[in-house]
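Quick heads-up: it's one chain on its own, the form predicted on its own, in structure tokens.
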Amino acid sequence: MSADARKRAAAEAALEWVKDGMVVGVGTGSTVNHFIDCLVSMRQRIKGAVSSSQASTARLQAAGIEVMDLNSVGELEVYVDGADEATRHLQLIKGGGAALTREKIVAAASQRFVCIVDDSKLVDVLGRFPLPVEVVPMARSYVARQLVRLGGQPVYREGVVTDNGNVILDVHNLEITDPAALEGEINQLAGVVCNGLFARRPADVLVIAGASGITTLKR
């Protein structure tokens, strides 16, 4: 089974958590794009969606699914998103698509966070994928120096501006043995908007698509 087919299988499996009348939180990325395509079959049965990025908003609207503002909806029953890395403890690295801050907000506002991945994203220790950090532009160099002191090698993601108007530093060569502690430490740096560790609010359900089928892990 190709990587794209595994992503599609994970996306289809996530429909199990979408119920009639829901407003569905929708993340960002290639696996989520499959989920949006799958969600079309249910568009008459759901109230709409809250999106974590302009890209997902455009795809949802093109599919005929109403996109609603989180402020007017309140708490969501379910949020479906992908990840760049995931552990069996359901802790994640996200932000490869530069939507990490809005993704973290929607996850925090949701009762259940369903993360959909193919098995190539499953790791024992987070950090093989560079950790994205969203930074206020004027603080980029300062934050980069602090990230070096934490043992990482930050690289400015040139040409990328987030939906919030900020920039991304991708931090390489971190071995993240205590994700929750590092998440908090980085977020305390002046100028950091958010980082891509989802450990303090991990996934509630991890749907993993592999060659032998779907594996589901729950918190």
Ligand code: 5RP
Second form
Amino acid sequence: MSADARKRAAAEAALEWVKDGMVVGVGTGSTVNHFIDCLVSMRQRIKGAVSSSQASTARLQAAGIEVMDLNSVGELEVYVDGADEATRHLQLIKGGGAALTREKIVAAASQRFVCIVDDSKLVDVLGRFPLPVEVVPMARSYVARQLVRLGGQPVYREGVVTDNGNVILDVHNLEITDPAALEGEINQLAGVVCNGLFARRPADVLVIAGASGITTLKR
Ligand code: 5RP
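Any chance you could show the form predicted in complex with this ligand after that form predicted on its own?
And the full complex, kicking off with our chain again.
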């Protein structure tokens, strides 16, 4: 089974958490693109979606699904998104698609965060995937120096501007022994908008698609 087929399988399995009349929180990325494609079958039964990126908004709208403003919707019952890495404790690294800040906002505003991954994303310890950090442009060098002090090797993601007008530093070689502490520490740096650790608000459900089928972990 190809990686893409496993992503599709995870996306299909996530439909179980989508109920009639819901406004569905929708993340970003290739796995979520499959989810949006699957959601089309429920288009008439849901109220709409709150999107975490311009890319997902465009795909949702092209599929005929209404995209709503989080401010007018309030708390969401469910948020479905992918991840770059996930542990069995349902802590994540996200932001490979540079949408981490809006993803974190929609996750925070949701009662249940259903994370959908293929089994290549499952790790024992977070950090093999470089940690994305969204930074206000003028603070890029300052934040990079602070990230070096924390033991990482930040690399500027050239040519990428986030939906919020900021830049991304991808931090390599971090030793992430305490993800929640590091998430807080990096967020305290002046100029950091958000980092891709989802440890303080981890997923509630992790849907993992592998060669032998779907495994679901819950908090
Ligand atoms: C975007 C994300 C994505 O969820 C993450 O990069 C996984 O993407 P994909 O499903 O394409 O592997 O965090 O900012």
